[in-house]
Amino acid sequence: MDVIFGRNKEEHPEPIKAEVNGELPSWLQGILLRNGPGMHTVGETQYNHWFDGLALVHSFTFKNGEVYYRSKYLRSDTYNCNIEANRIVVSEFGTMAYPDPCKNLFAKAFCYLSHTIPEFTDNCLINIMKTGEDYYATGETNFIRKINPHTLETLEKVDYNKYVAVNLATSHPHYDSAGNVLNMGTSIVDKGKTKYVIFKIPSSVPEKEKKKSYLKHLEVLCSIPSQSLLHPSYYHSFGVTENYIIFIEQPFKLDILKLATAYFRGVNWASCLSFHKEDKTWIHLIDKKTKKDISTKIYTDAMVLFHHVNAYEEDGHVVVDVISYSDNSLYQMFYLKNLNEDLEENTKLTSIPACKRFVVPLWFDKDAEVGTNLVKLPSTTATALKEKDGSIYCQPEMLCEGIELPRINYDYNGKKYRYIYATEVRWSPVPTKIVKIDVLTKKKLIWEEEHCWPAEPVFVPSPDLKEEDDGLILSSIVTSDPRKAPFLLILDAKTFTEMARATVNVDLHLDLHGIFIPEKDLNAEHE
């Protein structure tokens, strides 16, 4: 499995063209971008940990019925860094680093007293965001690197700190009809008020600002105090619908004195995030117009969640999908350790990912009796408990079981809507099937073929979309045979049949997210 985990990918910074089979829409043009770790040695030096590799970001670019691939690994200071040094200097989540050991003891006592707040990472090696007419790498600290989707040159170093008082974010931003940029983040060094901090950056400034950063614009607007000043919650994501912004406080949490020892302890960041298995998953709802949490407690049991699917308003309730897990086990699978060639046979994840909908009701009789299922919808089977104390207690339907890395027709988000597209695992961490899954009829679409890893599939809308399915399917394929070349798979959406393939002669590496930019979005500037 080093072909495909183990070995650092070359990067391809001129276009390459790729061998289409098939028939690719007049319509289809833009960029299909990606991003994901591909340099996981430096040196005599290796990562622990998958997610920990350096951002390697890659597109696919449609122009007049052709494709063109290339890849360049992301300037970041971390990747300088340990470029120049020819071995890991800084640190990542699932890997801590440490100085040259020739360094003197002053020296040494200096790093560990400055790695008490840590100054985390800039390798953006998870998704993709769109600033207004930028672009940039995201992961999940307060850096962000703004990129050229023509040429993936990386530009300018962003510090969500400079804006607002956040150290961590997430890599999952939302965008609302206008194009603004909906995120959220957590503060856990202002003045002890450990809290989780929803911000919004405009899609557009004045016009004598266009070279300035839109992030000089950034709204903060609410934030939530941690349940545990101490433990906040980890989190990959959180969820919208027209009125309210949904975040679920799990108990997946970091430990900030651990944090603020790791380095000192000689252990890494990831150490200090455990899993309370006895505590309750908080579900908040925000008012977008009052920017405040509805003063019910809503509650579930303990869960572990990094993806949202969806949530949309119906008659009075709030409905929220997401992909969860009773346990962290998924982090765990991914050490390198474990990604060995017996993966798919022997590493086995101890819980199963479960898509899961929360159904939580806005108004209800206050009298009702304890006990009583508050919801009303007849469309499903999730129940809302009335506990003593006033709060609520969810329990969701099951949609189905084995799904990750899902996505939707974009321009449903926050809305009622019914389809998912996703890749397959089971019991192991690998995905080997994309499917379609009919949230109302719960049947499946699949696409699958032998020694084929498929990247997360994205949905990209038919010019003239009549209904919800209307579109493509965008797949960047792995192969863990190494006599068989990777491909991008375009798959019609409404049927799942196979359009066309683009086959590169490269070393795909397998990548995390990221979106496809249609023409029209691309600034002619920057080609």
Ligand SMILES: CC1=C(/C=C/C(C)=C/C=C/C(C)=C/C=C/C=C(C)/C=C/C=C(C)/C=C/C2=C(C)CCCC2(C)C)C(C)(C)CCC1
Contents of the next structure:
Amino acid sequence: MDVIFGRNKEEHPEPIKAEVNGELPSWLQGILLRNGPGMHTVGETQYNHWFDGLALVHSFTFKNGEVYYRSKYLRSDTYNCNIEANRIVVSEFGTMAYPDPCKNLFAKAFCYLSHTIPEFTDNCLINIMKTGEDYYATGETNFIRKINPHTLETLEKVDYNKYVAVNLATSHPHYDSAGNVLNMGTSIVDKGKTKYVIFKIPSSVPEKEKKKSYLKHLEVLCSIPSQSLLHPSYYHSFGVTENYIIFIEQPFKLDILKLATAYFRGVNWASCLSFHKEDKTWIHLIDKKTKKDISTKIYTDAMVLFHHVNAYEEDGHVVVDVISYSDNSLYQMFYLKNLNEDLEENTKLTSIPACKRFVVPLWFDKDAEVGTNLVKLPSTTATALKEKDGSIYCQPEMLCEGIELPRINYDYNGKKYRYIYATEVRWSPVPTKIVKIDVLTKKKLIWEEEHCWPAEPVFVPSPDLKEEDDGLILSSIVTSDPRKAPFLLILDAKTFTEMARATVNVDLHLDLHGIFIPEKDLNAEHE
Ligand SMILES: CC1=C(/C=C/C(C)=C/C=C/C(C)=C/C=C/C=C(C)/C=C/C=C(C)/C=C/C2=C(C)CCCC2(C)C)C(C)(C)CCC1
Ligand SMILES: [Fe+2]
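Next up, the form predicted together with this ligand in place of the form predicted alone?
Below, the chain from earlier opens the complete complex, with every other chain and molecule after it.
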């Protein structure tokens, strides 16, 4: 298993032609661009956690029925400093690094304060974000790195902080139909306040501004104060509907005092994140028009969530689908010391990912008796009970268990939808299947093959889309048997039958997230 998780991968910056078996539809033209950790040791030093690895961006280019593969390490300041020093000198979430391990505490502090290394990591390994014509590799710090989607070359380093006061920002932004980006981030103890900030990056700027970053035109939409100044909630994604932004403030929280002293205490930042299972999870609905949280307090039981699936409004309710856990075992599972030969033994999740539907009533009888279920949607078993103090306690409907890395047809984002595409995982971090779930009938379609570990399945809509699932699923498949070459799998999203596979004879890495860029959105100039 070390082979799949812990081993450094080689980059392949020059295009490698894949061997295509099957028929690719002629309309499939563009680039599947993905991101994830590829290097876990530098010299003699090793990262502690899989989410710390140096970003390796890779792409599959579809051109006239042919597929080309490339991969390139993000030349972040973090990468360059580490490679030059031949050891890890920049801290990541799960690994605290000391530029000179021999230094005493005083010297360590000096090094820290004198910023001889980048203050915070720009190792953006989680996802790819599109702003206007630009593409960025993203992580969760205030830095993002522009990349050339054709050559995977690393371009400018952009600091969100120059445009909006955030220390952390999600790697799962949303896009509206015009392509404007909606994202959120946390501003920690800024001017005595800790808050969650929601902002917009426009998809178009005046022609003469195009050379500069679209972020220059970033606009703050609103902010929500954190329930606690020193314990903001951690979040990895959020949801949107036509009229609302959904932010789930979970009791999985950062401890700011611990964070501030972590460097000197010799512990990683991840140790400053903890799950308070006795607390509530608050569901915030921010009205896009008033830019305010709706006045009713809405909550559910303590949970940990990383991925929102989708959200929409229906007959006066907001429906929110997420993948949730009953504890923080997912993050723990990805410590590299656990992802070795004894993986099955070491990485038993104590809670499996559960895809849950929460339903929040928008309008209800204010005089309803305490304990009344305010959900009036016949299609769901989710409830929302009126409490004595006027707040609403939500209990979800279970849509299905054991799925992660969810994707949908993004044209249905924020709208009533029917299909989720995801990888299936049970009690260990081994994704063995790709599934399509019909949330209406709860029926499943499955793709699986021996020794195959599928990545996040990306939905690409067909140009003459009539139904939600008219399109393709692209998933890069890593193999656990060294004799079997990895490949990009192309499935018909409707039937889940294989249309083609493009095999590449390289040591493909297991990645996290990415996007498909249709040819029309690719600026040929960059080629
Ligand atoms: C704190 C802080 C900081 C830092 C930060 C950082 C550094 C962060 C990072 C972060 C990160 C870096 C994060 C990450 C995350 C991720 C996630 C959350 C993911 C998820 C995933 C999943 C869910 C998975 C899945 C899978 C796979 C991948 C394979 C196998 C199978 C499965 C499906 C399981 C600073 C300095 C700024 C300051 C302030 C505070
Ligand atoms: Fe994610």
